[in-house]
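Presented below, as structure tokens, is a lone chain in the form predicted on its own.
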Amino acid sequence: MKSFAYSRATSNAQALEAARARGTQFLAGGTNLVDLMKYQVEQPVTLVDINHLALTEISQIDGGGISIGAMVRNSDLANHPLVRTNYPLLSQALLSGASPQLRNMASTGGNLMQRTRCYYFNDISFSACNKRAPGSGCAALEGYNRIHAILGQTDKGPTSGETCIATHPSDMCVAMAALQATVEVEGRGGRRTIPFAEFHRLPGNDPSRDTTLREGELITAVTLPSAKFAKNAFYLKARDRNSYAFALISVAAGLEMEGTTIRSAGLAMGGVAHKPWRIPEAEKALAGQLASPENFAHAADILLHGAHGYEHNRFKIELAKQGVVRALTVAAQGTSEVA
């Protein structure tokens, strides 16, 4: 690890003024910087610590829905009554991820904030890796890329090629997306929302660029929408081990009913693109539709349109449409208590 300066932050506008320098990160639960910073993969100058900020609030907001402080710890989050009983996606997939240990210190901002765990990109004894080294080349592409991406690897430039397959580790993220939350964040500039289908990127051609943050910019909280899924929800995480893995492919599903026919649809997946991956169209073709494989099957279709696969992962496209099926299979059911 190389040395860096730290500093203790116990106002925003203090963490602001301190993020003008160059080089500087925040430091919130450090489940995944702290661990980057070891593997020297990043290299801060300076570590702001943001935790004694006052964003661990969880409330009830105007229209209905919830704001979510950017600091309230994971564990909090999934056990809090307000989120158990109208947002069980959310609840179910943040008590999928890690440990009761990391949860217990990983962060809501933090979470958002998450980088890939590419082998590649993970160990600086690998020169060719965009995400690290722009321009260096991808290793992944030729090399073992069984948890890597089937989606979203290139944008639609008429110069873009495959700069970076690797995928967003997150699990709550997966069901924010399909919860359509939205990032509150504070800068320079003041303050601005970001919808969360457009707070994190895909590579195209600056796969070092995981969100749409600007510089110093200091996420405070994010907010959900009025609960519609409640009573049909679930999260399905396909993986190596039942604990402490990440997905090799996740579907966050949510369904407004109305006795068998879906009123409206959340719909996203994880482990198979370089952000949570939503498709509003596939949502849409749900709605207005009974409750039945064949139309799950078609949403599914829909959600991996222009999948492909590499010599290690094309198992993933299958699994990922059988994911999604099921999924809104054990969505339209009911939601079960969260354990």
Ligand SMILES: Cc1cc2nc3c(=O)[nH]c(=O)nc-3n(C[C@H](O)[C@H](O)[C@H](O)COP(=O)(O)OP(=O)(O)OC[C@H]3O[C@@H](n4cnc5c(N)ncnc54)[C@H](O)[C@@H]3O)c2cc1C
Second form
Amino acid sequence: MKSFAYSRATSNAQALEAARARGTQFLAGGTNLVDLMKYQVEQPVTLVDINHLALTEISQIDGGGISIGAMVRNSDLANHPLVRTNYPLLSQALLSGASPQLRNMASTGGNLMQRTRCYYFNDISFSACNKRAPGSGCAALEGYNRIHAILGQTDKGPTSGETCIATHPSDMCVAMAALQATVEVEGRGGRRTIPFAEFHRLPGNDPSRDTTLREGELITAVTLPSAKFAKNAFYLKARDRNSYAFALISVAAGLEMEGTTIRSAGLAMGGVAHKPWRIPEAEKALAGQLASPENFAHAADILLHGAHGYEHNRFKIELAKQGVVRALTVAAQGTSEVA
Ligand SMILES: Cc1cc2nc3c(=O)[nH]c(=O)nc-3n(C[C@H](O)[C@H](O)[C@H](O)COP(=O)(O)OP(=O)(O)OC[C@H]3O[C@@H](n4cnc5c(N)ncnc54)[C@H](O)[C@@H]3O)c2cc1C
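The structure above corresponds to the form predicted on its own; please provide the structure of the form predicted together with the named molecule.
Everything in the complex follows now, all chains and molecules, and the chain you saw is the first one.
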């Protein structure tokens, strides 16, 4: 690990002031950043510790939603009574991730900002990685691409400076996408609110950028709108091991039901793209329809439209389709008690 300077912020203003210096990164739980520093993928000049900021509250907001401070730990969020009762989809997604020890450290802001688990990004002995070394190419395209993207990727060949087939790894974010959260940020230019769909980005012609957060900006909170899917929610995660493993594919499904008819739906997938994958047309196609296998399969087809895989991950396309149908079917049957 390269040596770095460390400072501790006790107010947002202090953190923002410290972040003016080039090469500064915020340190939250450190469960992703410190690993990447050890691998020399990240080499910050200064770490600004934000663990002492007053960003640890979960509170109700006007209009019926909730605000989640950026330093709320994943365990506290998953187990908070308001979240368990009103947003079980979020609890389920969080509890499917990592391990209890990691969830005790991992923060809401850090989870939003965690980087891809692409093997070629995480190992600097591979020289071709457009995300880590812009313009160097993409080793995953013709390498071992089992965990990689099937949707929204930039694929112009292994030597193109734009190709990136990495996926976004978070479970929490898939639920937040389906719940249509918003991200509150504070920067030198003031505060702004970013709709969740616009927070993470597709690789486009700059795979090095995962999000639309500007340099030096601090995530202060995530807000969720009033709960619609408490009674009918299910987070499905398909992975190689039953714990301590990232999703091959995941599906966050929330339904607002009137008898057997769907009033509205929230639907997003993880493990398939550079960002949580949500196509509002798939949700619209479910609204006003019967909760039936045919209608669920139709929504899955909309979500998976244009999917294409590679040597080791083509199986994901069918797995994702079946996963969407299964998640919607279980959601329609009613939310189970969160473990
Ligand atoms: C073995 C292992 C298994 C895992 N399995 C899963 C899994 O199955 N599912 C899953 O979803 N995740 C999984 N994770 C990832 C884990 O959820 C993330 O590492 C964690 O959420 C990151 O949060 P953190 O607070 O530790 O962030 P840090 O590591 O402290 O920071 C990560 C990044 O976020 C930035 N950052 C942090 N807070 C802010 C803020 N408020 N504003 C702006 N930038 C900020 C940091 O500067 C850094 O760039 C796993 C991790 C490990 C090590």
